[in-house]
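One chain comes next, on its own, written out as structure tokens in the form predicted alone.
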Amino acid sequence: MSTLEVTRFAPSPSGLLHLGHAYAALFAARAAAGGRVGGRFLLRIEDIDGDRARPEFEAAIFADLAWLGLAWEEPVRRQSDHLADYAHALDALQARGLVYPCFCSRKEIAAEIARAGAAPHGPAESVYPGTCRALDAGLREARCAAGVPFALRLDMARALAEAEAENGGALTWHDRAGGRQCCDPRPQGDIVLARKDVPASYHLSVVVDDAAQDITLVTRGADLFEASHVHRLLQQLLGLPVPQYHHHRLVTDGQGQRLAKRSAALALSALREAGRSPAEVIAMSGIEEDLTP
């Protein structure tokens, strides 16, 4: 029995895209077309940044991708037009007692991570220290009501407990570039999930997002790998299909570092001008060598 394959790339309207970007889009929409009959490639665009996103680089967005010779199902999904979608992902996990409001500036963080006195290692250099997750239940709210910033962050440990006691054991998810993982999302921390000024945070918009497009493989790239454990215990939480995973690999600029929409060199609008095709473009993005027939 054939089975369709959905995929999407998610770009964020807050810059040019890249070659990076192009490598993204490409391996995208070229494993739904590789999936059996019926392949799907859908677009989102992840605008719920209101301070960031600007219209002009939506509208770049498209114009760049239909360069490259790209076609995408329409409607496209705005994440500003589903905000309600994820303020009920938000409250399902309130209602379990998942989250918590944290008062603490970026700056007290980064100052509490230090006084822990050991050097930290990896990606738990920048986790929160759960300062704000024992504090009293009447102190919250007298400084909620006094209208204290505040950011909603997912108590960790509680709901990795109560996900596998609902699954009945470990969580795990399918990479199909490193195969079957145990999901272990608490190097992570304690991960935001809103802010004031975010309604939904990369983490929570994601998967609302990808269960409501109905994708069933995800792209992306590698530098994402560790997200991919969060989402997967949100997903449980929340009730959610787990789609399959690919996390590739990153397109780099000459010192090997990851390009970044500040790489204006190699944005694609500036390879256009320069005289550049789509099929150079292609051709330098590397994916016809990366993709296996």
Ligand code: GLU
Second form
Amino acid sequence: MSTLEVTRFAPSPSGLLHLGHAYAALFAARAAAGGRVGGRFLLRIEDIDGDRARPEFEAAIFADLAWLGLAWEEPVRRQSDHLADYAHALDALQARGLVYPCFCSRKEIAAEIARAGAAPHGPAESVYPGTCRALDAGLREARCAAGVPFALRLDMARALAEAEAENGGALTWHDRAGGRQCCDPRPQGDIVLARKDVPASYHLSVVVDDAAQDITLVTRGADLFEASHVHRLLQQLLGLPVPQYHHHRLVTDGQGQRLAKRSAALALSALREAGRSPAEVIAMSGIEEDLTP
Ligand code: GLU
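May I ask for the structure of the form predicted in complex with the named molecule now, the form predicted alone having been displayed?
Let us now look at the entire complex, which starts with that chain.
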């Protein structure tokens, strides 16, 4: 590999890291080291959701990663220190007329989807049906003035059309596992960019952060594959560089279920307390087999 790779691990401090996080962190660190000497492995604390983020979980992230033997480059980027960057990106999208306020509650969205006949628990279940997209301007203003809480959503169809026109054709991105991808974020609908209590959604903050940290290779779980379509679109609209991607498998438990923050028994701290060594935990994660050609 000839490029100098810059990778990152970006956990949210909303729970304890488990074996799946160990896999993801090791994957990113190895991908940086696999590049030319001088590859950089960075850490980002995704604490923008102030309701869920806890300082004790952040401290545990540092302790767990150090225990695994990982060394990351300082400074660590903490999202809550960079709210102005996300606001600036949001402003840029708003100035292009690609954002609209959505006053729907979760319950109203679910009811609207049910009315439209989407299968319960089907893929369309969580896709916003666009209720507030065409809201009359006067009504919008009245609701804002009355203090009705709202989320800001991306007008997906319009955003994609503008981005493609600007690019002179379809957008593409590259996944190291799956190859060239045609960017199609439309199935995800009008995604949320910000809420009153969370000033930037995951989608918005991650593209701003990856650019700010000069990330060249985003490594992350296959569960975020679809999100990468949205990220490619936002990169185009915001004039940000486009990194490469490598979506990796998810670690599962004995029953084949993917691990969640509640999989307490496989928390790294629990494994450590149970007397497992870092080498044993690394072996348990399965990363060595996956990375051995
Ligand atoms: N914070 C995200 C998570 O914990 C990772 C985001 C990413 O890798 O883009 O799942």
